[in-house]
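One chain follows as structure tokens, the form predicted on its own.
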Amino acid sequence: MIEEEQITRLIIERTMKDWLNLAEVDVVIVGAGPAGLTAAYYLSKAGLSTVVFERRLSFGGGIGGGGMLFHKIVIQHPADEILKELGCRIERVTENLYVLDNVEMIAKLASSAIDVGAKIILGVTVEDVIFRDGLSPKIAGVVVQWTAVTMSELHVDPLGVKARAVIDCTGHPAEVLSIVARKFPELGLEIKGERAMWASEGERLVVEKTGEICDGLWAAGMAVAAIYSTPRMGPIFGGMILSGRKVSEMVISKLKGKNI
């Protein structure tokens, strides 16, 4: 018989004990988006522990909206190196360009991302940045608070991650790097906004100028377009693969072999 008090403590004990790996990890990334989930996988692959933050209760960022709500989803070379690695199946339609649909493209790079050991927390907002001074400041994890609390606006005080690096994988709000444009001035950072649309040439941007922000915050994905102001590309997510991975091979060069 299943009782009822049994799956409270086997849903709590299980949860706790998960938490309590978390307080402290290698990489925290904001956001399973693609270049979010793209980063989680090469990153725990590497042996990195990767903890991903979302903040609705689903996964997959813009993925799932494709173009117009359609359920294709276009890519372009080499991204689909990256998509046959995950096992999607894609369609080649011309020399460069690929489609395949938008619900495996989600579903795979999740499932690719766990399987190596990445940690995917659904419901959860980073309200804040930890910090440590230096000649400049340096972040040094993230500030934690459900959705459903900052949602219903009680005054409820949040807990801390400690992280060697943060990656804003959040989209077009770049919510992390926000945070820290607000707090620390002195850094000179400015969320200006992506542009209008430019296809080509914000997927070549986008992945260009991921990287570092400050020490210990990088960013991927639309959060790159929106500090940099480079064009929007619209429903295509060869970038947005492509810089996902750039970022984990930035983030694993700086931190592989170093202690926390």
Ligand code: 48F
Second form
Amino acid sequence: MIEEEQITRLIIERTMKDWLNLAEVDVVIVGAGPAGLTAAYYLSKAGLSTVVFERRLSFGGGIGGGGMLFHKIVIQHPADEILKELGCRIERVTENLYVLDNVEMIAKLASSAIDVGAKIILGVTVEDVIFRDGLSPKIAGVVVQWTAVTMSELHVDPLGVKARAVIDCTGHPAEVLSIVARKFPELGLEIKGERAMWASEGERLVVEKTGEICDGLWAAGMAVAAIYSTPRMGPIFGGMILSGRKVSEMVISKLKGKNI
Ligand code: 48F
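Can you give me the structure for the form predicted together with this ligand, which would complement the form predicted on its own we have just seen?
Up next: the whole complex, starting with the chain shown before.
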């Protein structure tokens, strides 16, 4: 016999058990696109407790939409090495360009991150940050709300999740950076948005400029392009993967106090 109340109890009890651990983690990643999932993989692999909060009920961000909904994804070297490490089957087209299926990229990025211990929580929107005052503001976590509540505009107070590092991987809107820019004018942050398209420069600069924005807050993926106003790259995704790996290395180095 399967009893309905047992199903209910299991769902609530096990979810609460998880959330008790999620109340304080090493790293919160906001957004489960290519940058966020790649960062989650490397951070968890390094032993840092890592949660990805994703607004939607699916992961992958912009990967699923590909270029104008076509299902092939183009990446360049050395991002191919990362995706191969995660078990993706990639076709080499030229010395530098590689192609793979979007669903394979989404599935394997996510399952690799999960396999090394990352938690991906769907349907949760990050709507604010937690801060502490120092010489300059320190970002100490995020404020989360069910996306369904946000959409319904019901007046429901959110919850706070403490973290030693918060990474904005929200893509083009750079949502966490925008909140921080608005609430901490003393930081002088301005989200101008990405520039017009220039694939190779966009890819190079998004990786080069990936890093810490203020104490405790980092940016990876298109959020980097939004804050530094670097060119958009269009439907090539290697930079997102490389940016995710770079931010993970920087966060690991800071939190574990070692150079890698
Ligand atoms: O947009 P997205 O894929 O960001 P990314 O990792 O990659 C960008 C590329 O997909 C593409 C591109 C490069 O070729 O230009 O656009 O930088 O993934 C961002 C994820 O963050 C979620 C959003 O639903 C998406 O899945 N997200 C955005 N804001 C929030 C959020 C928020 N406030 N809270 C939770 N999730």
